[in-house]
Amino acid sequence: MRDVIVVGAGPAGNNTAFNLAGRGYDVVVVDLTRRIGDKLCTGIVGRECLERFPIDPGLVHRDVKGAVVAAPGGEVVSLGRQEVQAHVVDRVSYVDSLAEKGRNAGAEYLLGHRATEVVPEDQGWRVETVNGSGGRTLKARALVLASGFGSDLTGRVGLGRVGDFATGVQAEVMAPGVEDIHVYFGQGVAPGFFAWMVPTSGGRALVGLLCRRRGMGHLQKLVLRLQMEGKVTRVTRAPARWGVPLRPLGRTFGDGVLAVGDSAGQLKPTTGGGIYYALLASEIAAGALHRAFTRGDLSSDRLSAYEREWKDLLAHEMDVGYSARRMFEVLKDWQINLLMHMFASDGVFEELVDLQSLSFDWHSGVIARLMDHPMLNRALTFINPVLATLAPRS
């Protein structure tokens, strides 16, 4: 009998086994890749992430101090500050260095097993795998789940499914000559969402995109788009899709079990983000669950611990962030658009920049300051006098 079983070698599962195994537990990690960390992402990590949770330099591929946004009209800002706000990691080494963490702390990684069962007993949980050449049965006292977004296995433990959720696409592509981040907006681009270009590095770069549907169809008119222009050369890996929550889980912990990360809907609904604030939430996992074998109670009364404190740290955030979301979401082109140019006219965005409270990962903050703003209100009001008395604040 195993003391915890992670289901997930995302960031989530890894820096809860590091933190659980350096503490003496038994823990095995089920994954089922073989790669670990080769999943979707932007790989863009915040400065306060990488202070707190710190890489080898050699994976960062680039340092961020801002973007170039794009309105749907055309018109173009660029927004950035002396300080660097972010950087773009190679995702897989980073995701893979965090499970060599758990690994030299004395987490087992079981990879290319994928978990086909997960049934409670009296003295915890079961879990079937399967993998090309049969499978395993492990047992352990406690299971944390971070399987990522679109695991039915929240769901079999009976703690639920994401409420709302956004598809994400996204392919490589030859970019040589572009150095900087650039955003687009509208509704023939990302509907009610936004598109990006990231630079990676040897003239790569990463074109995706969130939305409701028809997302390889609008990344395909992006690419093209991109190519006339003269930015992008050829496509180098074909475009792939994934699951994006927006909203958490409505109960993340259980008897004997916790949800974490992308499993948990624990991300910024803003950009959907999720390593930071995944990396946060495994850490108090691994301190709930610590708590609870000391204690010899695994309860969900017990472990209902993890869901207040993890709570106290994010939910504002994804509260004001999701409210934000909903409210851009239904912002016709020329609305951005006026939107954009009053900004850009009138100085507010370099207001925003210059803000102290500015942060790539807490957002609640800037967006609370930005509704306040008199020149904002006048201009939803202007646009949708509703969206001036919903608009989201601190």
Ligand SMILES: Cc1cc2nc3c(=O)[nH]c(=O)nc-3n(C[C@H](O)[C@H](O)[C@H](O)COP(=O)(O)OP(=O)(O)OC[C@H]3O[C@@H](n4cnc5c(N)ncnc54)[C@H](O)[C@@H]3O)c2cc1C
The other form holds:
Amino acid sequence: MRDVIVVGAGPAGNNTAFNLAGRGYDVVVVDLTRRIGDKLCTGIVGRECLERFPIDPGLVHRDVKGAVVAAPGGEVVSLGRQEVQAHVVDRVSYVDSLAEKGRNAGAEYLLGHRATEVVPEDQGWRVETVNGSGGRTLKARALVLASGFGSDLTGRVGLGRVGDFATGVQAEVMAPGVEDIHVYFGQGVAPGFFAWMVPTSGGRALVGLLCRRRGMGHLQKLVLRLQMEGKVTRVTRAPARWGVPLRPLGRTFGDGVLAVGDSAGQLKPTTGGGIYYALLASEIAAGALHRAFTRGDLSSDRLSAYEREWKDLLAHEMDVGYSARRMFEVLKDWQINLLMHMFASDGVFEELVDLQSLSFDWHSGVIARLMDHPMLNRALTFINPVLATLAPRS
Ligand SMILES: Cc1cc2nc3c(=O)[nH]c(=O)nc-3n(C[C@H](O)[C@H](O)[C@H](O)COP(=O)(O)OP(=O)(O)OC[C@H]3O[C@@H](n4cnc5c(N)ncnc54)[C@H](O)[C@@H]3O)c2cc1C
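What about the form predicted together with the ligand, after the form predicted on its own?
Every chain and every other molecule in the complex is listed next, the one we just looked at coming first.
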């Protein structure tokens, strides 16, 4: 009998394993893939994330100070600061380096094994895995589900499924002259959400978008548009799609079990970024499990501390971000055009960019400031009086 089985070797699973194995626990990490970290992702992380969870500088494609934002009608605004705000990293290698830390701390990795059954037993949990050459039965006193978006394992242990989600679609292209991150809005581009072109290295870029439906069709249209504009020369990796949770699970703990990262829905609903929150939540999960082991009590009562702690840190951000996201989703193109034009011409963007509270990872402060801004209030009252009353407050 081991101490902990972690299902999933993404950021959440690797960092949980590292923090537990480093405290002397017997940890096994199971992942269905053999190439750790190979999941659809753009690999943008904030400066704060890399300060806290460092990366070999050789794995950073580029530093980001701002972005070029295009309104549906074509108006383009450049937003940025003097200092680096975020980094585009080699996502696969970054996540692999987190697994390496877990291994070095003593965690065992069982790759190419899909966890198919998670069964509560007297002393803890039994996990059955399958791979090409058979499977394994694993037993441990505790189970951590870090199995990412769409995993049915959370439902099987009684934690349900994430409340709301979007679809992310992304392709890799050659875009030799593109140096800046480009963001695109509009019903014809990414209805209710946004699209991006993010240069990585070697003249390549990732082109993608978030939406609720017909993502592949929207991405094809966007790539074609970028080809016609001369920004993209060819597609080097075909579009793929994956889900992005927008709301967390109703409950992220049970007897001897925790859900962490995308499988728990711990993500920024504004942008769909989840690496940093997954890393933060996994530290909290490991701490809660450690205290529970120390007291010899892995009951859901004891493990509820995990949910309290991650919610203290992230729930407000996620709630405010989700309200803002839902409000943005109902805006029509002419309304986005108008807002962007007003913000650009009246210096509102500059004001927001200068805010101390502006952060790549924490959005509630800037959303609150925006919502209180007399310009936005006037604009919303004109655009839709109902929206003005629904604006999220911090
Ligand atoms: C298009 C797109 C772009 C994105 N861009 C960014 C970005 O730029 N920045 C950012 O911060 N976030 C981004 N995200 C979100 C980010 O990728 C996730 O939030 C993050 O990877 C979550 O980490 P995780 O460890 O919770 O899950 P994952 O990284 O999904 O890891 C889950 C792991 O579990 C494994 N697994 C699943 N089921 C099983 C099973 N039954 N048995 C064994 N193993 C299993 C999977 O193979 C996987 O390795 C993006 C998402 C999408 C869709």
